[in-house]
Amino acid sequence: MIGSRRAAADGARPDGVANAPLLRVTDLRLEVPGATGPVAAVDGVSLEIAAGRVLALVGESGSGKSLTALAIARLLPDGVVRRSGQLWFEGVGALERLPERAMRAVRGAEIGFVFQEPMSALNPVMRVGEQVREAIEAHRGRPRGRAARQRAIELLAQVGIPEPELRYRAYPHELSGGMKQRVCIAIALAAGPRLLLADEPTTALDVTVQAQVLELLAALRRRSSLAMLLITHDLGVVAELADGVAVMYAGRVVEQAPVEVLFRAPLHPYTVGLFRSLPRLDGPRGRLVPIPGSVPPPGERPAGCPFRNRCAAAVARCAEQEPRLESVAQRHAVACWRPGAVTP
């Protein structure tokens, strides 16, 4: 079952689609206020996503995953500053150079965003159908009035909400968590974007509803070659949906590879630690092995490798110099002085 949805989506892509990047992020650096001045929260992240492909950003809370997605959409919170980085999007160009009015046209029409926590993402005093309709009417050339209402009902049906005409008039508190998440996906898809930024789309959902949401995202990709940046800490979700994985730690990408390569042979001790903390059904039963400590906040990261204080394979060099992300095999890059020293 694992990987079946990804394989089905791969088979639906036109030849050559995956070769040209739809989105290219180069050397993204974001700063947040610190006790003595600005400190790096995202430090030199580079990513590429092609049409019809899913790239998963994986890591613990505080790694910089959500800030990376918010930077792509130009929705950074107050106080967070982009110090450098190019955000190139096919057919649009450099997103970081667009005037805000032009960027508002890109959001929704080209780039959709599924935010964390659907209850807080939805307006609690506005009917869910009207929220979908509002997203449709926000862009020029889209249906309006009754046509927009009908399109909103069609979207609710498309994302698997039963009795969409009835649910159109419901308020968020009248829907289950899974239905609210589906409404958020419908809003993100309202204007037909080519890229979906999905920030923890299955968080707080039970296993059955999570499977339904994953199936929905996979079906959307099959139908329209929709590209996705999937932000998650759940490696099971990654195995189900993603093509490639970028593992983030303390604001940096520390390992990047196709899903099948990373799951077969993770090289960074942090990535290995993530796998060790994951329950498995295909091996001997035993206690899960947590990663000791926690992600250091911006401004408190140690010199050298930021993971060294939590790493069982750290040596003197790890405290002296931070490793760069470098290719160690075809399509596999890692930022570690001792890649492969820790095994799953």
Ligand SMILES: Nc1ncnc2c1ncn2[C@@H]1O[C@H](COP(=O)(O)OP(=O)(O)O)[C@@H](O)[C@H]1O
The other form holds:
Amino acid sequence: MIGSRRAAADGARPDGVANAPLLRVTDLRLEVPGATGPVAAVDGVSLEIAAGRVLALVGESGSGKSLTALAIARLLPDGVVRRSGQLWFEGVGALERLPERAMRAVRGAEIGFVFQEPMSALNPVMRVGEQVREAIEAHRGRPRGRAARQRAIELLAQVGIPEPELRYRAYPHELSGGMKQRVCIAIALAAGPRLLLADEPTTALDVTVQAQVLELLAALRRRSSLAMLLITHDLGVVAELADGVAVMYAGRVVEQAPVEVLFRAPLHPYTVGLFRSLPRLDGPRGRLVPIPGSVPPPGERPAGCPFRNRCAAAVARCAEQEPRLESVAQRHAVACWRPGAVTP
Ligand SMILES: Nc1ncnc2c1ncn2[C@@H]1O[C@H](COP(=O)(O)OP(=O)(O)O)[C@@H](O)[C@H]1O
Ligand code: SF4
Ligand SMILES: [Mg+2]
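The form predicted in complex with this ligand is what I need now, so please give it after the form predicted alone.
To see the whole picture, the full complex is given below, headed by that same chain.
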């Protein structure tokens, strides 16, 4: 099943956007409780992902990446509110207007979710194969009973679990971290979703296992038209998997481009800072230079450009007026008054 759908996506644009996107997020604003009232944690985020394409969402911790993904799946934690924004999904329509019952059907059947910590997504007292089978049976029109069990075993094999018939009967604690994450990926794929939201799917794993899980995601990406929103802080992962990249800072998208453009010519001083501060698998291994300071929490973001307190290129205008995300070339947008002022 995974092998058949890729071809349709090959005409799509390389930045993860086709004429008719699979998912379009428009002007998303999410609020969290602040000292004197709600404050924006995600502010005016717009994204598009085409069928079969991978959009990477990168940025330091606290940038709003996870909340953005949770908002798409309508799984926001208590206290976090979607103040505005549209979530349009091809063939379904406006996700934000769906009744919860209909949204439950979309989760799984259209949108799968893989989290950073596999144990939090698994039921510790249920055999892993049964959990995959349950995810298959949860949706109308899917196989049931023995057929679902057989399909679960096939899925376990597909995500690279050796001796899947045997492992079907294992409990989560009997599997390694990498194997658990593979089970989570199998559950996410059980109902054949068109979009996978993967939030730091390899961060909790050790380095060799990270590489194996990445290889699995890369294989899924090559062999099917499964689209992904891939949240990661690892630019090596981005280089390997993504078509397009959106860089988030303090709740906003500050730069967006096809992956090869962003790696060749990043324009936002923050993006350049990320390249300097994070290890790259594909580039020279020079000294890593951390970006001074940290992401301001919601409610404490400075007026003007939210990055200005940490930016080597800041000028007076940066304190007065917030730069909007604007196209600087075809498919390359940046929110900065001085794009390119800091060079890699
Ligand atoms: N449940 C919550 N309640 C209040 N604030 C939250 C909650 N979840 C996240 N936040 C705040 O929203 C901001 C963005 O969080 P998050 O989306 O998790 O960032 P990222 O995934 O980029 O690290 C952070 O400053 C965080 O403190
Ligand atoms: S707008 Fe100014 S402060 Fe913000 S990133 Fe650009 S140069 Fe730096
Ligand atoms: Mg996160």
